[in-house]
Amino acid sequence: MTKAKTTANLNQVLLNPACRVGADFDAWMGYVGGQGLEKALEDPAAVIQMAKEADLRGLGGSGFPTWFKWNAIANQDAYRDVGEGRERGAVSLAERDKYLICNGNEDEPGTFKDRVLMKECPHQLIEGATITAVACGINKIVFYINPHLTACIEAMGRAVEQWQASRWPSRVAEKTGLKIEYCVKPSSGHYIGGEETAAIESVEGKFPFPRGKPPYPSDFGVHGYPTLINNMETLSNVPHLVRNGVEWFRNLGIGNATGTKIYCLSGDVLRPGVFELPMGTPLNELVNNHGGGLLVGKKLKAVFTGGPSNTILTPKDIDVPMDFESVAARRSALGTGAMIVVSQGTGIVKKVAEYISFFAASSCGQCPSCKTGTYYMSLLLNRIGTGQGTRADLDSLINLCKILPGSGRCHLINGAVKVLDSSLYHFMNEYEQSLLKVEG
């Protein structure tokens, strides 16, 4: 079947007006609510296979196959408390604990999709999390939300209360034996708190220091129990996938891509905002058709893809299909789907310096290479961006891009290096021209 897509496909699933009912439980149930969950209860084992066949990805930035993480949790032996420790063994569903952290820490510049889903479509998200719990044998669901998103916390809190008072908890327990507990928990408010092991630490009431791996969360997560961490957008897809089926989901995308994607568009465009489009929609369609094109009199210079922790695309790549594989083929990354548009006249060095300063301030300080590396990169970039840099400063930046990746427990240092390295690759002339102000 040919998957013909047009701008008419805007906001057709997750951001469909019928889903954007806020904390109105009856409105969600009167639309499609409960249909996906009912199907999942009839055949929980089929849900993970559906996610695999549909190629549902992690939409918080990684693009990792969702089914793989689900399968790891579902296959975990049950645990039970034994005095001071735990033992593995065959125990009833009522006795075991597994956690699902629904990650809404969203704190990176240019990314603002999850807050729309939490505030305007909370019941869609809760149903998706519940279906995931049913499929994986999870009994504790934590909605982990940035504390600065107060409207989201309020909406999710009201929606959770409605679910708890509905027939669904008893219905799930009757069909599966799972007694699901829902919890809305504000995160620490730190950017690093969105990293999955840092989220586990935060849920446990600790400072969100990322953990070393292994062990992985599926083996040893919240309080030592198997834990699954999924992004809000990923989970919001689940009710629709289960309700409508694999073929329907695959046909939503363009080319080999499947499903839809919520793209965040910001920067030098006339109409910034969130746009749900078929996965694989060309970047130029997002910028020109939905974003209204660049500001009057401006020409495109670059696009930071997936937020500032990813890479840069230049005008020659504006036709790229926005899916994980296509963007990767252009030496970039889709990330969260955040597209920050930069026009001619904006200095790339200063823009990158702004983002690296964000990472330097966001480093938790646990890994010296990250704390000192991001600080030193920020220092050098600000020196070069203000015309005070030397050739030695630029050489130091280049060397840092070679030695810092992989030196931290989490990906913060990798993200900082990635955007710097990409800017050096595409705009080395701007860095060198900045040096000429003091050396030429």
The other form holds:
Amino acid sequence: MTKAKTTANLNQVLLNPACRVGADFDAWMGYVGGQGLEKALEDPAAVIQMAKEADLRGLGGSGFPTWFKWNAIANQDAYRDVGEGRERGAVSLAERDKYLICNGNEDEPGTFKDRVLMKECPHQLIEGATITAVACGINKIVFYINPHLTACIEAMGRAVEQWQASRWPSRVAEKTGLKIEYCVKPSSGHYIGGEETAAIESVEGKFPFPRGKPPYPSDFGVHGYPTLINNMETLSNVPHLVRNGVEWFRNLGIGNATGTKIYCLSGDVLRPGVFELPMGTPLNELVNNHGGGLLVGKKLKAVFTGGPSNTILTPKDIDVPMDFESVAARRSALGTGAMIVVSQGTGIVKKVAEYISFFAASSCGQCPSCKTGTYYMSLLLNRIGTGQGTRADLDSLINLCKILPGSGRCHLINGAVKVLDSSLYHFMNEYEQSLLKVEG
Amino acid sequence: MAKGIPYNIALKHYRAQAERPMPQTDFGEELLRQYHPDYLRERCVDLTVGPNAGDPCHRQLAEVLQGDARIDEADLAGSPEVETDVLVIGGGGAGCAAALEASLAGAKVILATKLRLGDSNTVMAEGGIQASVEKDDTPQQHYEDTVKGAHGELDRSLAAQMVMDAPEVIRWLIQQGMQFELDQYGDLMTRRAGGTSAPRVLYFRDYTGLEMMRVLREAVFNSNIEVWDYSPAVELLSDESGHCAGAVVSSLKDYKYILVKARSVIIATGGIGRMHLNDFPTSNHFGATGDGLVLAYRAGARLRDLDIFQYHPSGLAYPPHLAGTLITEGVRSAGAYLLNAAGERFIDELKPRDYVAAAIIRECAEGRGVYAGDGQGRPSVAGGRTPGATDGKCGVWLDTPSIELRQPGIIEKRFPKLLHLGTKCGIDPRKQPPLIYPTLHYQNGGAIIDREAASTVPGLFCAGEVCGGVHGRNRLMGNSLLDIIVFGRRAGQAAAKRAHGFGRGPKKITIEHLRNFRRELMLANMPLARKSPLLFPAYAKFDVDSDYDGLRKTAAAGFIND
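Having seen the form predicted alone, could you give me the form predicted together with the partner chain?
Every chain and every other molecule in the complex is listed next, the one we just looked at coming first.
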């Protein structure tokens, strides 16, 4: 076992103990605080290019290239909200509003990384958001945080106050002309509130119903203004990327992958928790070296990657390097980096039923197919899971998996179907065993 | 260990005698320290995982408390789910009282019991039930006696609650139809228990517990409580915030698990006698294997006093196949002496039970006991041999002929069960004294509860012998029947109240707590080989012992005792 190597790889950047200072401005500045921002202020335009070269991805689950979003915002002309419609107009730099929503709505089962970043390294996050704002010409930053994470809201609130009282806002204004406003906004606490457009609705003060796309948030976001939405982890990476440069960032990753990733390990492992490891670390290493292996000497049965809304990995894929491309090559997705490990002792049907029930409870209900689809899937699964299901119930489930995907505005229904479909593919025998035994 | 005087010789020298002088020596605490099995410190270990980590615990009990669960999530695949307001685990006195009160309060109640309803230690209780109902008696005196008997190491608020509720409990029991011995005027008759200051024990013949169980059982069958026989709980369920949300019940009849989702759960599973701590024989019934302690502990409930047990002084010592069978303390309180092989009294028979038990152990250890064995000994049930424990063949006389001399006819009238026991042993207790030796009788420790019988885990209530703190280091005669009814009823009321205020009940039911417990076990390098709860004693043989077909099948299928 490469114990020494793995320990050296663990928590290098974002979760580096030196970073984890809480809402303590001086401690952050004493470490590396301000260096990245200073560099960004020298040459704001270079930041997007750096993100592109470093291949920084959206770490909230999509893996979407971050520079692409940034570019879309930065190239956005200013819009003025005129009554019902929108009108392209020449507005001076000082007048235009652009929003950055830092998404900390984290509510997916098995994901618990952003709360660590918000609570323990809030200044890293604020600096990252500020650099992004500088690069894209954004003047309003909203920290959008799940209200259940009270400690995070408290830490972020204090950190924002400290930041505003520092010399940085005036320095940014002096260099770029941007008067950045910060705001900590507790979200509604609904799972769906983490979806991009739902977050926008929520920031506008409405119920987080996802919007149809297009228009995309970069065109028409909060109150019609161009809006950028990034995950907390993505933004936390920015100060370090700008400070240390592209080369350093690319070298952090393993293989073609770049940077680091915070993996949330949970389930039947001995030591669950958050582990920041180089992007592309094999799953095997995470589970066995860092997670201490499986509980009670049981064998691995499956891994739910990226929380429950992705496909399942089976033991033959335990060697997969955990980066976006490699996991996708195994018909799954990295998602948020949540790895829910289940052992031979776990019943897949019950587990999936639990997740689908979560989706059914989390559906916002605006798309009928999602509202009733998740409900029926959970009903059927619970029936099968409690030994009351018939063959017809199982057939209905299989049918639902075929007709439901893509029928909603957002991806909730797709995620629900994906995990169910994948469990049906890998563990059909378990479903069949749980069916009601018909006598004779 | 000195063997003592052979049985036949001792019996030849025995003469029934109405009066014998009280021994003058007073040994006090030293006697306990030297001879009481609780003070064998090498039998104690410190718990390493769970809510009581660091606390002393009996070695055998620690093994099951820190054991691995019998079930895994995969075992529950296809298990039906049943929803209820209140789930009562255990069908003894406390469980029935709790179920009755909860049902009366309007809750839907399921009572799951490992054997059959009433198959419990309650029916073994012979002596009676304490309540300060006499004119010159007060709850205060009752409280003081309880505290003194407990050596002060009890939860005083629980003891106070118990003694205050006692008269009301007697009224309730009479309303349910329970009979007590009455004098010629129809007043309740009382007698003195060991270690008490006034006659306070109400009784019915020498099977008070059986009579109590009879009426409780009838009351339960006449209510709309759903009773599940042969359905031991093997694990508790927890909801997303770690509160208790039901239990996994293993239905031995049809060989499957049932998930019971409950708004409140009451554990009333009784004690641990059948674990045969320190290799002692036990007076407990077949199901007393400490399941409730294990379930509660894994769910995160704090326990207390896990190294303190009660050894009843008068368990039968001979013949061996009946070893451990209880002879009521009522016999001693009626005036029967304890005599060593030389025919001498060696202790005030009405001292608290721990002193009397320790004194008997001392007599035998120092060679003044009566030895009825062949010198070979027998392998103990728990597999090991402990200094101080006998092979069940050494003991002292319980001088029943003397009370018969003083009050002719008393045994037939007041102790019919003793007479019946005598016929089983082949002796007539009116003429020949039975040979007795202390027997593992009662678990003094257990789950920590408050006055409403709520444990430290929200949603989980405990009542009866599974609770700790009511009796401290030593329980008085007659306080256990009182304890089960007082806290059984309070648990039922509190559980129903919680169920009513719970809205739609727990959102999800999991065995997540089990995963955390296993993690703790592994991190502490504990072996995971031992499965608990035990459910049945190791020597249970369903293929020959049980009259119940389902038990045989489930045992054969490896469903229990694997």
